[in-house]
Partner chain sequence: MKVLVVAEHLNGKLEDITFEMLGKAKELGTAEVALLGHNAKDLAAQLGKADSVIYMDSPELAEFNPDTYSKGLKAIVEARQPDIVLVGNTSMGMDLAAALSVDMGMPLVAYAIDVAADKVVSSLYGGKMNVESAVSTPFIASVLAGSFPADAGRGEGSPAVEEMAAPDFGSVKVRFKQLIEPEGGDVDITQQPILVSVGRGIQSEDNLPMAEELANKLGGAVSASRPIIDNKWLPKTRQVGKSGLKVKPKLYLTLGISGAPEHIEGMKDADLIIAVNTDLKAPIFDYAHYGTTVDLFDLVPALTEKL
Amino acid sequence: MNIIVLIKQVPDLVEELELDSSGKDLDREWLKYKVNEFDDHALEEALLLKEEHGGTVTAMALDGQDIDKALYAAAAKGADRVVKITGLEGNPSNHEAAKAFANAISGMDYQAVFTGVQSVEDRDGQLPVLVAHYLGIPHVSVVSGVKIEGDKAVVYKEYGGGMMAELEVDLPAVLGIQAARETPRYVPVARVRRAMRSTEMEEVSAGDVSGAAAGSEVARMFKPETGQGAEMLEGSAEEVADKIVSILKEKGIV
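Taking the form predicted alone, show me the structure of that chain by itself.
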């Protein structure tokens, strides 16, 4: 069972985010990055399947900020190969990224491609289905568990309202992972450093991604406006109730 896992670095949302001079993107000069949470779950699910069925796990990512560290961390967790895709400049759309991934994957031996169902900076969250489109293979997203049965995978897909469907999909396929069956494993810094010394970083070209531009573009980004804060109502239950009714009347709600 050879699984390719697509990972990316995303801005750490605990940091203060600022807009760049264009007003269309974040100022990324001093941003701290971390592995996209859903991609971390995709890697964990792949490693669990490798432990159950054998085979290999390949971690693959587009070249970018701190991506080498993320790939070496994947190797430290158990990935057998790490591949960096070069040649895409700036901050490519999901459509361009999907075409680049498909170009790199098309010459590899694999039975499944895993990636996170979305990331915190996605505008459309369609990377898994787009990769499947360019590879010409089936796709299932919002997956919360995978079982391998011969040349098929049984996947558990979550729908609205907490409903879970059990689907059977032919392999090879692309799966957008929402949650692994187990919490993603922790890897200490010392093990990542050992992986940096012992793991070969493979590089492949993104190839031709022309014609894969997104169907939308950012016109303007704005920081959320700061409100006036909460108004604390004091007094007895009857007094507080009267104040609430008065406020609702002032706002024309009742």
Contents of the next structure:
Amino acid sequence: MNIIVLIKQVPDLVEELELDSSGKDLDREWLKYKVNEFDDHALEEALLLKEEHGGTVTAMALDGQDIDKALYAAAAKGADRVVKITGLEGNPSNHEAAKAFANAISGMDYQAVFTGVQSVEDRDGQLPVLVAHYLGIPHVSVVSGVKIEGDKAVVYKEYGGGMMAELEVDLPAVLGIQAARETPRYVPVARVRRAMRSTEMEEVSAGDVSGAAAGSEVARMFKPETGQGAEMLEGSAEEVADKIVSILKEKGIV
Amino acid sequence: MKVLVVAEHLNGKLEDITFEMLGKAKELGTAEVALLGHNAKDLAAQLGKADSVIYMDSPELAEFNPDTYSKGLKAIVEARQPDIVLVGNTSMGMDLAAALSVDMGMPLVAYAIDVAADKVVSSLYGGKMNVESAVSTPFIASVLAGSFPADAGRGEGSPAVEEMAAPDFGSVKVRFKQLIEPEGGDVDITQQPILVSVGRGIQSEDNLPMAEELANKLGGAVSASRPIIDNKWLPKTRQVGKSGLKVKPKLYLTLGISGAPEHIEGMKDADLIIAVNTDLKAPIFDYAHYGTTVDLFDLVPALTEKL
Ligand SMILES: Cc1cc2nc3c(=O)[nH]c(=O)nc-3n(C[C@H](O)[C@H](O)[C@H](O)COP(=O)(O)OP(=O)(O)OC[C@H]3O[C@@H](n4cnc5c(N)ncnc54)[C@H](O)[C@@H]3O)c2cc1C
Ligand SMILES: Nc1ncnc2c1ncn2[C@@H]1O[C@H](COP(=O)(O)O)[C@@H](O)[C@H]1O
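For comparison with the form predicted alone, please write out the form predicted together with the partner chain.
First the chain shown before, then all remaining chains and molecules of the complex.
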């Protein structure tokens, strides 16, 4: 069972988001990046399956901001290979990124591709389904939990209200992972440093991604109007607590 | 403008997102609903607001299946040539929209909160930024739940229902096994008048008793955002949001929840929302009635003490 896990660096939303001078993108100069939280789950699920069934886990990403660190962290957690796709300039659309991944993956020996279910900046659609369609293999999104039974995977797809569908999928397939069965493992920085020295970073060219444009363009970005917004309660913890108590009393809640 | 709305149904029931998109489609032009299923034609009777319904029946479409539904939808879009296709940005819709985009070479704009003939506005970055895309028809937009009022898409009427034969599905690579209902939890959060809802800001499982104590004082229960459930600090039955439960309590008090669209979907109709979050820019404050940036670890003990 060889599993390829796609990993993406996304802006850390704890930081303030500012626009650049074009007004069409974030000002990325000071932006802090972190691994998409769902990718940690995708990697965890892949590592759990490797522990159960053997095989390899390959972490793959497009070249870009802070990506080496993220790939080495995956290696430290147990990924056997780390692969960086090079040659896509600027901010590729998700269609282009998906085509580049499909180009790189199609020649490899693999049974499954795991991605995070979505990220905070996939304007032209979620990547797992795009990759699957470029590869011509089946896909399931919003997956929490995967079991392997021979050349098939049994997956749990989440709907609303805590409802789940159990689906059986022929491998190879692409799965958009929402949550792993276990909380994603943590590795200390020292282990990541060791992985940096002992792991070879492979580079693969993105290949031809023409014909995979998003088909739309960003006209502008803007912060959502805050509607009426909340009435902000100012003061110390004691003062704010008093204000909340009087609001609750006034509304007859306490 | 010909708009095709992809109906979503689960367990024999049309989901709200269908009506939300149908209302918007009527605003944009003529609205046709694509209804795929098996012995599900009766559902068309609830689509009174539609100008027409195109119904595709097959045993292979009895339950949602990313493989057969994608192939069926592609056949419908090829036959009807709509200007705009509206799909839910939902668990089911995610498996359809991008597939259709590649199959038909049609642009896709996801996380749509507004749609017009030449532009789509998406809510990205966890609700912290809106992005307007310039598009031209034909295109696909996947619509975030709760963006348009469902009532605008509900109404009396009997739209013409046209049946279309399912295409040859070829070799089907995904098979539906069963639907798994959530296990009953200790507390039904949908029935609680007061919810103290904790998010990642609570930092550790060890801090949950603090929220429990506050909930007890208020006569309510503790609910949570998704990361708390994924960490297994609380059972799935306590999750509020897109893949959790929808709640409408008298009071929804959030502690350390940022207000991602997937969370907002589950609680925005609460009568009174009070948000505690140290980040003044957190989207939760757009939906809360009252808010404070006081640290929850200072506020909760003070508030519990005063109740
Ligand atoms: C298909 C899909 C379905 C999903 N379904 C759901 C769902 O049903 N429910 C759900 O909740 N999410 C769901 N999500 C996840 C969602 O996208 C967000 O990741 C999640 O809601 C974030 O949870 P949070 O607000 O607790 O965490 P964060 O976004 O990390 O926010 C934590 C907040 O705590 C604040 N904070 C930190 N420390 C303090 C402090 N000391 N005092 C006060 N505030 C503090 C921070 O400022 C921050 O805003 C889903 C995602 C996907 C892709
Ligand atoms: N540029 C990228 N590099 C690596 N992985 C990506 C990239 N874009 C998307 N992915 C993968 O696809 C998942 C879904 O992201 P999204 O592109 O937002 O749909 C991510 O969590 C990654 O697993």
